[in-house]
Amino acid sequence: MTTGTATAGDTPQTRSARESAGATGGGHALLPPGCDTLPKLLEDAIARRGDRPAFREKHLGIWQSWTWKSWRDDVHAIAAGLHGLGLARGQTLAIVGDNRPLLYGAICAAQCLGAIPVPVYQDAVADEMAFVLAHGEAAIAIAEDQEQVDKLFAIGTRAPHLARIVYDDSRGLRDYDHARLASLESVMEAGRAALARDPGLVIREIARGTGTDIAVMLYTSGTTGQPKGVMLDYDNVVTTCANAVAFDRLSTDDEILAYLPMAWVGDHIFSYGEALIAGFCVACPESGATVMNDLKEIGPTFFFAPPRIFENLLTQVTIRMEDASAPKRWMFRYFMEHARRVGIDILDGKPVAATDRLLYRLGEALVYGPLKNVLGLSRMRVGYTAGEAIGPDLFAFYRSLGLNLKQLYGMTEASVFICLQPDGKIKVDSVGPAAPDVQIRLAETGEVLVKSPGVFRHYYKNDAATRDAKTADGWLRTGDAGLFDADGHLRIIDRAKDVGRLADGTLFAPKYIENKLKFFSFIKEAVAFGAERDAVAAFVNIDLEATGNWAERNNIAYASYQELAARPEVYDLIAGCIDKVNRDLASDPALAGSQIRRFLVLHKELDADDGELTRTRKVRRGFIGERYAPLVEALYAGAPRGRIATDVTYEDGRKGRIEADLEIRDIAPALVAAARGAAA
């Protein structure tokens, strides 16, 4: 594996291997004249689809629905109420909570007034939230419930601009000091009264908006430092959303389950921006704990999930099949083997023998159809995964079932879309060609550079970071290393700054190795080390559910995560997974030298509350290397064990300390491809 490079002597033919431009987007045809902001699109939609379902929310076990007209009326009421509280054009409004129709309404209400919504990760602890609210200068915060209100109160004077807190769910808040508190219901009542006096109040403010106004501020995950506030204007959001809607032919007949954090750019684009343009229905689950059940009830036609969600779904299937009767296990394995052989070709419209098609139809009736129904994906017309690379076998599993699952490559600073995989042209080892209206080129270092209508305006109050993020001629630096294949599809290798070399010069791509490890259902997280070292070593987090189920089937007793992780049988299990990864690495001459030689199983799960993961569950490798430095040194010192004492944060905010003495295992490398060929 090598990175693409540019040289002064490039010819048009060689340049084509490192440059790509997406086709002209067809999204402009979906935008009515003059609708250059999201609130204007909402106003225009009322006449065309006002009675169509816009949002659903499961509350107390019952699905409640809003039409586009009723949701728009709520948006106007919130906007007028916030106007009465003093929210003005250019100010910021923080929104913190789970996916709720009225919280999406608060985002739209702020935009109606020319204010800037700032969604905040709902699972952020008070200290993380304090940085965003203080840096973003939030004037008002809308919180979902008591939990979020408590965190906002705990911030205290660290968010000096925060004057009012508005809550949606009043449970537990009756006896709170309401000097700074107001219910969303009371704000909406005040807004309706204001609209009765001045019906054109919100409409006039919407008319003042333009495409160059800032639409939203979304904070990066902060993998390497403090999060940065990404300023996206309406031209960024509206254009990219319209192009994506046209690309996947989304319509009012589609439905999405909105369960990912509202502070994440993907949710803002998929569950909000694209919904306003296409008019599809957005379903909000009852809670994070009920997402899988709600997924089955809704059966979305448009579905997005990071690889971890698809891994979890497959883990559930694997566990259930291990517990099934012998005939059912045989039938499942037989038809899944047939699906792996012909299912993807059938999905992509390629020639398949008639007998194989008939057998596949039988498998659809007996296995594939019921399985998709259990997963909640029976109606899925198009699905995406992104955030990190998905394991090839995992990707092939879902596509072999007839599910149109695709990969996309994007980032917050590009309004998500950089690469999209067209139907029928899906490659497991690439993220597809450039998305509509996107240009991509590779720098001399192999870093992916992007130009598109979605490239962000600037970072809030961080001109230096903005200059670092863009070249002098306007190209966005993604920070990822990649290369183009012969068909112009982009292949992402790793974060450019993380791609390194071992001491002997062997290429070391830690994320690539970590993703291979995480394909196995028993491994939840992995962290690879090796830059400028003699060999690669790894930390592993086991998946408690999958490994626990395996332990129970094998009569292995345990009382906690820490105890299970330390079991020698679990070490044997993980060693087997690593051996398979090493065999895969050995088949690639460029990576054969980066096989894993030593590993340990961590005594605790990596946790965002402890700073080890970002809120989007990206590994903070540098922080982990420092936090667990004694274990890293033990791995490279050849020690048989490593001792560590770790401070942890519990769910209720209490601090604690865990001490452990961990086994370290050696792994024999697999025979490299060249050597095998010579031996043959």
Second form
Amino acid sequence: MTTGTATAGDTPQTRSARESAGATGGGHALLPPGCDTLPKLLEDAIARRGDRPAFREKHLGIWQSWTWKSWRDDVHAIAAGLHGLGLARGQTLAIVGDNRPLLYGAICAAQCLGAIPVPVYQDAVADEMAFVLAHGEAAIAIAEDQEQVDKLFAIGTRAPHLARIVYDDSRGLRDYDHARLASLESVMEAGRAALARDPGLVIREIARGTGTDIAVMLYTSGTTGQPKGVMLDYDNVVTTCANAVAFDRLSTDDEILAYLPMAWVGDHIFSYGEALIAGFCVACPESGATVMNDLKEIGPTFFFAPPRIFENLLTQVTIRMEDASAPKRWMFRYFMEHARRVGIDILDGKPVAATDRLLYRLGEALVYGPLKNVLGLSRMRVGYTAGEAIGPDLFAFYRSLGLNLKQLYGMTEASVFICLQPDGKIKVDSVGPAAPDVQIRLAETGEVLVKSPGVFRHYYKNDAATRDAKTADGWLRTGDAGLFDADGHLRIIDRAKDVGRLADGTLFAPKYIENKLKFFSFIKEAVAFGAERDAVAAFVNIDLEATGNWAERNNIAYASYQELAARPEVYDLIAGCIDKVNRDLASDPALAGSQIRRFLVLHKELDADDGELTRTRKVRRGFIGERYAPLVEALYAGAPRGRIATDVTYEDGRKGRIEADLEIRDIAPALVAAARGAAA
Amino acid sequence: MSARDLPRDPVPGETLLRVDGISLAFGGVKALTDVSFDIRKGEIRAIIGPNGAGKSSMLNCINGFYQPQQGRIAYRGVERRQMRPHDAASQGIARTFQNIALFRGMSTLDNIMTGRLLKMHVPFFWQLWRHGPAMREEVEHRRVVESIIEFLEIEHIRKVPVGRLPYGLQKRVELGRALAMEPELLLLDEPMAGMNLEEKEDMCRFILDVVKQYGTTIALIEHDMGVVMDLSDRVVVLDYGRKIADGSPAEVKSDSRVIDAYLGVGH
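Can you give me the structure for the form predicted in complex with its partner chain, which would complement the form predicted on its own we have just seen?
Let's see the whole complex now, leading with the same chain.
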């Protein structure tokens, strides 16, 4: 391994026009002829960018770098070593551990040999891991450290194919029985010796690979039922990665922090596939706990995070600003208000008054710049969020700072990309138009169907599931229901199976409506009813903290949650929120009919202990409908009030009974878009 | 703790430290009376006993903080009557304290760096310049400190002032500072006091790893009997300043005098 201290980084200014060559060519300009697999692309790239940084990892507090050439040499050593251990074409290699340059190297080494790498979720307990290893028939497993080796030993005979375990970090493993165990260093040593005898060993194997070979097998997380092994071939991975690289004009000047699980398709595509094609540098955090520090030190230019990470960052900022001195607080508030007003327009290149621009510049120097620096996002050129809906305020906060944060929609079975938001055409409630080379069709049921170069081959040893996931003519069923808006941007509204219809046939997407309600800080939970009914009605749970705060500021006295929830002022407040949601729904012809017509504020918080929420805090709509049946009936009977008596379980396990008589409010629907257009 | 499943040599090496007939009194209060035992190289030696049994006093005698009125202490075969704490430190005896004794305003890194103080040889004058030999020496010490940080898995708090850390992590930093002295004998005074189960398990693993990786000999005081019985090779039991038992965890556990000392004697 050739190591050197990382230089502070490559500034975006050094970017030249040469890398944008691929931007217009649909990605294929990035793929030299004959390079149909990732190892071939790597070999081909060495001549052009062998000395550029490929991977970084911190050792004893100092960032160490691999160049593409030194990393490639390590990959060859691992490949030759694994070849010596008997890893053959078509066999699977399990990789278990946090993001490490040499574990990415092991993935590449397996691909060099034509074997199939299977990254496994490193935080899975032994039992979960046992299923994947047994089902995937891994012959060799590469484990990061003692923790993972212990788990693999604990699995024992439940993974009958597993003959060898190779570990990266030797700490604590010295006294283990090495009959089945070997260090990665010793494997690489043996590999180097083999390469010295036969320098063409790995190159020959690489040449035998073709685009239709399986590149990787990624197990879906298996929230419903057993995990499924998604087989992606090189045609899937290489084409989608090249398209994505061209789309965001990624180049060797970019840098990414690889901190999401290697077993997750997003990490595999962003931190591995795209890195190999674009040649940008992948930094691996020191440990899970240091990610935020590493983010600051590395300052990635390309950053991916689920909404909760952005939420945590914002919470930290808010807390620290509250502890700051009064002038700083004032400055922060003043400039953030200004950014909210004009920041997004400036980012999207829309016309903004010169004075506002000037003030924004000042804000950049005083607030936005330093803030981005603290967050580690100063150099971020492209950022993506995906995985779940991001709150509009949260999204706007980052974008108003001038950060090019975008949303994407994808899934493992499609090699991630289905929809991507192009620069400058960002809408918070849609996931953007179809990604390059992707065709999208909406089924009768509203389900999103996809055809793209990234659509997976099949599930490993699970033909029934493959048949369910793909239509006869090759369309991938995403299981999500969506709509196209006027600009052709896809809007995901719900899981397809949850989407229903009102009695008159209008589309009704309960989760979409509930999410919109929950984006208001006053509303903690919401439950929308309407399937097979005349209209949509909703239960609302207030957020005690936010609503309580609001009540205090408005001199509204209350003694308990129940009392606060029943206050007419609170009803007015919630009615205002619902009115905004209705207006939002009205702007969309397909959803205008599913506006909320009646609502009530529940007298108790929905609670997982009472079975009303799942442990991951998802509303169990059906159960709630039964439990509060009298209230649902009252909503639809047009009654002004509803009575309910419910059994509750208190935190200490005692049972009790709460009775309540709740007000029910009517809401006038907002005008439908078409009608509004006519009125104007 | 899979490391414990592996067989370890029950009687490790030669004697590292021998305590012979130690008696210590503060005025009329007898803290220790005629206590003798030995610590062998590479073992984990536990000192247990009820409150006020004289455990911490025993550690203080070993590292020279107290001078016993009677008895001898032989370390590495060299017998001594007078030893100051810094002599003990320079000869390879390090310790941690029952009440955490860190510099609260300093970062984790700087706290552990203080453990290297005795190994810094460049004169103060040079250090002011942070140049040439002083810089080379600092880099070398930093390397050692960083390897300890990695060993104890505290990378994420490298630059955090220890005063802001939770208790369990402070204990870990303190262990780090003791390790920075590269001790031959490490005295741990209640390393797991006030920790929750998970923190205790972590600490146990670190203590076992210290023995394995650095070959350090450990003498520890601990109240959690589960931990003591799991962790230590041999246990010495004190009660009212006297040794009442000495042997393997199993032997000590079944000793009637030990049971009496802990549970009281029915009369």
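Residue numbers count along the first chain shown, from 1. For clarity, a rigid core is taken as the largest C-alpha set superposing within 1.5 Å between two forms. Here the structure is a predicted model, which means the values were calculated and not measured.
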property: Relative rotation of the two rigid parts between these two forms, taken as the smaller one's turn in degrees; result: 42
